[in-house]
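This document starts with one chain, in the form predicted alone, laid out as structure tokens.
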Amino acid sequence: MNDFSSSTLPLVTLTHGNSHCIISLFGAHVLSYQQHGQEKLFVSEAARLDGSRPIRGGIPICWPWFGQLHPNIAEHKQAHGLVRNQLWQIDAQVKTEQLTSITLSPTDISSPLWPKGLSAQLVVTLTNDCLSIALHSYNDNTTSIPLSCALHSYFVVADVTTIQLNGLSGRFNDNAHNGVEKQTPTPYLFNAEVDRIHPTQVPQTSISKDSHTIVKVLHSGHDSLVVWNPWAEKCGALGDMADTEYLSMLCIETALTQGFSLAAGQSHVLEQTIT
């Protein structure tokens, strides 16, 4: 398993059979998922593990808005929401012959940007064969609440220039080029910065190399998938990512980005399962 011994953050380890998962209570952030000895997630060697900023890598939780999708983002400049830079509490833990799971919830809802009546829980479930991350949103208000969010997963690869992303087609918005609409490439390869929102509900994607599947990702409750890699120039400008680490990762993010609203009294589950 990855060595997070330098972390000053409270960590929880889930184990089931030969599978292991490490979660930081800061951000309810999954840091590591090893399936039968194989690490599936990327965390930067320069990631801050002291609570001074969100953690670079693993599975950040973006909620109750994703990226810049907040009407007053130009004023407060707080990208990716309110929960990835605070401590979460443990609400429940379950261990059976079939699975091990933990349920977490944010501890600080005092921000004036927090939508009244909106709450969240994260359920992380580990089995012999997969890791499931389910982000539950609840609206206890009497009116609907706009909601955008994402499971911003960083997957580890040996060399991003040698892999292929499978399962996506159709049009996408290219945020690396001012949001212009483009056609998904076939094959889906990587040789430059990618920052793409695919407005699709496709249920499964995968990363492969030489026809061998490295990781398979199942998606539900989403209206889009985001694919991201900062590439050399932007990676070099990040203070919490080593200059060449862009070669070792690819983000495939299960997301709501297309103007979703959570109706009064209703709930929603955004879920990603990694196998």
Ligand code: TA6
Given for the second form:
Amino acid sequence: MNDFSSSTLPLVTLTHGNSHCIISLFGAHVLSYQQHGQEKLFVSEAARLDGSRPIRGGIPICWPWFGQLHPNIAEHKQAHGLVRNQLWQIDAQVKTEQLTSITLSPTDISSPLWPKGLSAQLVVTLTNDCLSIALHSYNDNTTSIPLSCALHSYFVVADVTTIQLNGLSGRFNDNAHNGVEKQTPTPYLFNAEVDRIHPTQVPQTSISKDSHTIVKVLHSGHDSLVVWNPWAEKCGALGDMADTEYLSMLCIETALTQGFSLAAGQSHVLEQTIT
Ligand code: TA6
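Form predicted alone done, so how does the form predicted in complex with the named molecule look?
Zooming out: every chain and molecule, the one shown earlier first.
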């Protein structure tokens, strides 16, 4: 079980029936989601929990660009956008019989790379049997704004070499091998680095071991799903992940990576539900 007692970050804890989650206001980052006491998310034992860098594990929010997909690569400064390494504020909290939710928004929009008129809110909702995170993007400008983003969830597994990913098919871009297009393997197993963008709107994936489902993940508002595991060599080089921890995680990321633009006056919701 993840222990965040050493964290110097402001944390918010939500409980609803059998569901329990811990959110860091640094990055609006869900650190833990437990269902009936069972942890669904991975956070590295070497993760920095002092605000000095984005947190390794949980659910990082990548926005308003994913990875290196800044519309003007020459301006690119940091991977995965501007909001995973800043404090977010609490805009609203709701508790009803059906759900408990919190709405958060980033506090620092001063970066010259922040697209003018674009804003974000994250709504984290717990019900008795699931966690939903909904990333809302709003364009109050008079022109459309290129947008890429991801809910970069790290799921905990006992041993990644013994699990199977379900729900994906067709072609993907293999970013571990220069983005070359390949066919999704069947069954989808893990025995080496994976850094894959699947251009798909499939609404559901799951991780299973033998025929037992470990976690089910629902997706909406996406044009792609990203699957990532750094494997031994890259894991060892990361600096905020212990050498063998790649065996204990798999990222399944609900994402917009295919050249989406948010029209003037419009909003968009990217959502992932974990159950
Ligand atoms: O989503 C996959 C990815 O973009 C990989 O290329 C990998 O670098 C990973 O995210 C983690 O990125 P980070 O900046 O958190 O080290």
